[in-house]
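Take a look at this single chain, the form predicted alone, given in structure tokens.
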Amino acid sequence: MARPTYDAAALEPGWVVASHGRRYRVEVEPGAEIDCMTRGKRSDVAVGDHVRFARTGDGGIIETTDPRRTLFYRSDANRQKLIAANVTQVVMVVAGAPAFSEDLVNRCLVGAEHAGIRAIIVLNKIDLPEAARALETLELYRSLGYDLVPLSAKRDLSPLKARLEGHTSVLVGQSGMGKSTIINGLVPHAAARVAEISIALGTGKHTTTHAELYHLGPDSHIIDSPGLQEFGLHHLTPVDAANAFVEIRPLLGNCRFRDCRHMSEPGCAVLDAVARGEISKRRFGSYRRLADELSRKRAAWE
């Protein structure tokens, strides 16, 4: 095995609180942060994440990531896109106009329970005429047990501040949903810091395009990301997704046959579930497309 380029006992701790590729943000102390990188092509840290580094004159090489309680993360047939670590809640942002893709909602929230991480569903711009329609599609998933916020960012947000006390929290959603502005009102000081990091980075954008970590208290902080237009699954199984449906969970294993896919297999808990109208059919549309999705991965890796 290489012995390591780095002395162990001369690397510091430090909080990833930003990322820029493979530039990052690390926090060592309160008020004070370093500009850091990573050592030759590796990508593989997150916002969030506890890290070990070694200072390179007024920068750092981060070395080493300390173990992870929680990965929040997509992926595609191809790579790995890290979102967040170490985060005890995820907050997906929606709202009425522009209108929001049910199935990127499931799919989110598939990743926060394959992950272990509790989900709430904020609905912004409550006070648009949209907002009617959304809240009753949404009304199927606070049945699930998930936890519904209707709220209007530019007018009130008390509602989310009590839901992020005590929580390491990371904001997902679409572009357009208004996690900006959720972000600006809860850390006041965030668009004068993006646009310091844009005229840093020479980007000249004010727009999420990175991961940020902002403090709300000693105990509490939320993580900015970028909006999302797709939710890649690769890294489960069918079996894995299955999984993740809170309501076809307490079914699995009471189908006929051990290995059924809950297709069209006959004596199949769940299609029962699903046409006594038990399983909202929307819900159970999407587990399928998923399902078929990571099967025919699957198949092409056999």
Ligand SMILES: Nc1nc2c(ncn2[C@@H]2O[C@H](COP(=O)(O)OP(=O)(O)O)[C@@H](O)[C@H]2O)c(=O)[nH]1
Second form
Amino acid sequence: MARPTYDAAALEPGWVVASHGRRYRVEVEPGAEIDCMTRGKRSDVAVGDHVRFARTGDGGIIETTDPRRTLFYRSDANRQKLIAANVTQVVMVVAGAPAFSEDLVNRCLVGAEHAGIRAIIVLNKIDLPEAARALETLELYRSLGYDLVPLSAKRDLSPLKARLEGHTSVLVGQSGMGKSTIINGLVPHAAARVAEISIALGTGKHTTTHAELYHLGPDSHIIDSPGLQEFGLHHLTPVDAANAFVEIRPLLGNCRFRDCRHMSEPGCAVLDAVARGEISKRRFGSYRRLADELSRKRAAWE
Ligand SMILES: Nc1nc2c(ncn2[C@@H]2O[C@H](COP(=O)(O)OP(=O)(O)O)[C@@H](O)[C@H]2O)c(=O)[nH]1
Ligand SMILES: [Mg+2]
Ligand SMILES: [Zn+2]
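Okay, that is the form predicted alone; can I get the form predicted together with this ligand now?
Complete assembly follows, chain above in first position.
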């Protein structure tokens, strides 16, 4: 095994509180942050990671990452795209306008289930007339056991505040849903900090082009992430996908064929539940599209 090029005893511990590409802000103690890089092409460090870094003048080089409690990430055919490490809760933010993609909601939920992270859904902008239809759509998720929190970030964030207590949460969603508005409502001076970090990490614009962690209290933290257009799940098998749909999971093992794909097989417990109306057609459609995509991906590999 190659020996590390660093002196482990000289490394300092820190907490990654902002990331953009391979540039990171690492908190060494409350209020004290250092700009760090990774070595070479390494980019497997995420906001929320506890790391060990070597000082280099006024900056640092991240050498190791401590074992993670959780890792929330997406993936395409080529690579993983880390979103946040060590979070205990994914907060999916949607709104009535602009319209949100239900498939994207399902994919985020699947990603969270697969990573073993609790997920809740915030319906923002309930002050808009379009909220009524969105709420109707989302009742399905409440019936599946997901906590659904309707609110207006511009008026009152207290319904969400209670749910953030004691958690490290990551806000995810399409752009325009109100993630930054939520952060600005929760964290005083957040907007100023985004601007400051954008300059430090060289992102240039004052928009959420990087992920960033804010402290809400001693045990409560929240991570803002860049807007999502898609949520690739190439790290899952079709069986993983079935297990990540909370209403399909308990039926697995009840199908006639052990390797049932729940597509058109006779004696399929999942298809029977769909026919009886116990599993929603919308959710099953989402599962099918995902499982289809994942099995085509595997076929291409074989
Ligand atoms: N009517 C209404 N508009 C909101 C609310 N929250 C955010 N917005 C608006 O939605 C737009 C997108 O918000 P932003 O926080 O930038 O979304 P992000 O892309 O998810 O970070 C902005 O014009 C906000 O002013 C809300 O509760 N009600
Ligand atoms: Mg934003
Ligand atoms: Zn089946």
